[in-house]
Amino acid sequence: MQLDVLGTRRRTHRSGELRKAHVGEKVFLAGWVDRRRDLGNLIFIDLRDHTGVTQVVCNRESSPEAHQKADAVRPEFVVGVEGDVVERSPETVNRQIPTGEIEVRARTLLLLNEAKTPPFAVSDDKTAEETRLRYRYLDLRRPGMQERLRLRHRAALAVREHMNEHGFVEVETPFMTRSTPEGARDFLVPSRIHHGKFYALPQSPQLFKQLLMIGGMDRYFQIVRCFRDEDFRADRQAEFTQVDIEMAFPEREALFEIIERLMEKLFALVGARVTRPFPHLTYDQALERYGSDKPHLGFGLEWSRVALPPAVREKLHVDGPVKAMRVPKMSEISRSQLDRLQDFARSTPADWFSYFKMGGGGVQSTVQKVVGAEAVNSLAASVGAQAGDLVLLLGIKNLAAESDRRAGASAEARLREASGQLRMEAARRFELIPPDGWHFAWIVDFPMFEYDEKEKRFNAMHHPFTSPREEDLEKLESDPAAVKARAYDLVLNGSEIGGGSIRIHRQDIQRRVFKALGMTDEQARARFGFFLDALEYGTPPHGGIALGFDRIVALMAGESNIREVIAFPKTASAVDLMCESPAEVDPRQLDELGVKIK
């Protein structure tokens, strides 16, 4: 095929753009076909660019020369058209798209460039996700997958302004730093000049944010890419895009304005009203209320705490806590639902659940006829249940293998776990999750550790450079468990979509955190003695924010999935299906190395 050269020509317009008032004008647009139709005499080609689609037209007639290329085209060839804007008759206009008033009439069809038979048609919205990752560059022409990502760059445009107007210089830091074996796996770089020792791509630019607030910036922000080898979810890549702020001298709230100011503007690009301040919940709430650290408060549906006397424990063979919660206006929901929903709650940590409904003539309940109307009315009341609810109740029954302290708290952790599934799981099974609307709320006051049954030591909930709370500085030695951190999280609708803290700026907390974690002084030192003795030169007290923007592009496109939002993302075994990524390499390569495989 005889393909033609652009040469001089320029898009006068894009596809999408023509309209009614561009009629009797002369145009040049290019693009790629999406469909074409073929009348003898007539040949219709539907013009697709980002923008939009255009029909043209090209008369054997009128254009003898551009009727004979059109016959050649077929979908995703590359072609240039020039010709006149024209005015569809009344019976062809196409109210379905903006441009569906007018057409092209070709003078001059192009041949820029042909195209073999696509694996799956570029409109086709059913296409395996699989196939749409392995031919991605095909998948990108999809015009949702460019409005999403226009949104992306909408959105980082905003977030850069915004940072700006509030004092914050973007600032890149390394992508090639040291491995600080501290949570998630680090993905190892070798190094050929140093046989034997390895960079690694950074989790987060934490530690050198914190650098940069010792170095006097003041205030920090970087859109950033960060590396993490982890296991993947529909929310996570191993290669993944955050907004990093920091800044010094913070007051928190001062910093949650910030951030809430920002989340309006970003939101406000799809349209949406946020409404601010946003709620603050204590973690401890959180997991009591909503068996969740990241709660969805688009609806109801809160978790109480019950006490059952002695005698109603026994008869209900219950010896573990037990919790309630009131499902508003349910009553009359089906037996056959309210079973679906007890093998549900029966797959969950929890092993007891039972419900009662509030009707109009008093309670209906099974577990009424076990511990009789004056328990069950008991409690009802204290979940404030009036006629016409649904009650709930989820608990622990048999807590004889877990006599210390530690178990306990296990049953505790499995009915929090529980009641957070459970909550969802009916709010989706009773449709009681709303469509629309933003429910953003920060979650504080987080435990400074968590116990690793497994290791037998502590970890950081958030990371080891965390601020404990001034109060609980006293408990790092005598009880680390009970230690607070003045540690925050943003969520949105049931997600996290953002976490930071007020740091430790002083090098004997910073030491005395390390101990707690386990750490020897020396072990402190080769991990991070660069940052210890940086705090030895008047760091100033500081705290920030990371927050996840592949999530919250996500969101506010109406995706479930980041991969939606991301040119070329991994699949769920991070594997790159286009690139057929990652690929053995050559010996030659591993020898300079110095790396052999095992």
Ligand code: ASP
Second form
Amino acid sequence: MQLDVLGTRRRTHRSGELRKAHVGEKVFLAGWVDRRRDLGNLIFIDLRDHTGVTQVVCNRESSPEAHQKADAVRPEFVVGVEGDVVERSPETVNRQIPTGEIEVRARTLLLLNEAKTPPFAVSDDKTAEETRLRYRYLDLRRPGMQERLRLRHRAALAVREHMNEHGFVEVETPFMTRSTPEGARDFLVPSRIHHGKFYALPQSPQLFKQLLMIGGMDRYFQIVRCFRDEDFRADRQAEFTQVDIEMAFPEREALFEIIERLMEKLFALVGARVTRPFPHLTYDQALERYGSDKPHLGFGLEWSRVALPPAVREKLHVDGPVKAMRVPKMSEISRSQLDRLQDFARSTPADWFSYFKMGGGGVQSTVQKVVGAEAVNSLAASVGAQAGDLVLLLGIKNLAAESDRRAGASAEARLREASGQLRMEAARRFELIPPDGWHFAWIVDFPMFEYDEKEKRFNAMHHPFTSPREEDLEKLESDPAAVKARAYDLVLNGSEIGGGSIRIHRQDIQRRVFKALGMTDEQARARFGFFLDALEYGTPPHGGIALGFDRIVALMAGESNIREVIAFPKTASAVDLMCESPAEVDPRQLDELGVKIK
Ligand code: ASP
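Could I have the structure of this protein in the form predicted together with the named molecule, to go alongside the form predicted alone above?
Now the complete complex, all chains and molecules, led by this one.
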């Protein structure tokens, strides 16, 4: 096919821009052929670029050459059109598109490039994700992908503007570094020059941002790629983007305000209003009430603990803890709905489920038959149930058999997990989750350590550079499980979108925390020696946070899948289907690196 050259022609407009007001203008547009319709003497081309579509008409009589070329074009050919904007006749106006009142009558058509028949029509929204990822460059031509990547761009600009306004400086930190402390596996890069040695890709810039504070940078941020080699996690990416933030002489509430105002600006980009200040919940409260440290606060369902008299426990055959949740105005719910909820409850780690309804004429339930009206009435009163409410009960029946059920998980942990799952299931089933609205919260006072039953030792719940609360310092050695950290998470509609902490800035405390984590001085030195040295040269109090940028943009875009806001994502099993990476390499490369595949 004979192709034309663009030469010195410049686009006068983009394809989504032309309106009635442009009628009479001579324009030059260029883009992709979205669709072509051949009516004999007239050939219509829908010309697409990132702004939209314009209908182009090629008339055999008035511009035979353009008509002849139009005959040859196919979807995804690249063309340029020089022509006149004309008003469409009333019966051909297309109200579906902003350019629907006009069309461009081609004088000249330039064939700039041809295209193979694409594996899917760019306008087809039902293409399987695997195919979309394999041909991502075609997928990117879709208006949805265009909008989301442009939203991401605007979000990044808003972050930079906001952080700059608050005195934060963007500093780049290395990608080729040493292992960093976020608790996942590292991606390693073998060194050619230093055989047998490896760089690690950063799981986060944690140590560098703390070193920047020691270095007097005062306030740092970075929109930065992080790398974590985790096992199959459906909605995680091996490389992902964080808004990483650190400040010297931090005051937690001041940091919170900076972040809240950032959220306000980001969500304003999608026309949403954010109510601040965000509520604070302690980690313990979140688990007790919602069974989750990232609770969805868009609806009210809350668990409360019920104290059952021994005689009632005996009749109900429950040994362990029991919680109750009032579901307002749901007493009319059908039996089959409740059966399905019961089936769900059985799939959770709890092993006892029951419910009662507060009908007009009093309580209706099967538990009442077992334990009597008085016991059920007192239960109802304890959760504040009123006429018309449904009350769900969840508990651990069998403490004795616990060891063989789920090794390691205590009755409390099982009930917590189950109550979180059942709350979300009930909210979904009863359609209590509001379709819109942004419900932020800070979760604070996390435990400092988490006990690893398998390894029989404590791990840092956040990371080992997180400061314990001042008042808990004395428990570091005697009762590590009771030590709370100055750590916080930001949650939004049931997703964790950020986390951070006030850090340890004193060498002596850092050493005690390493010890509590079962690390000897030598082990700590071997891993973080450079950082421990730096801590000794006048480290200011400091603290920060990292926000999950992919997740935030996905939520802004109303997408549950973060791949929808990443230009070239990997699959859940960390494969790039387009580049086919990871891939084997030339044996010579391995040889140079001194690496042998086992
Ligand atoms: N480095 C932490 C993370 O990536 C965030 C922080 O503590 O600032 O989760």
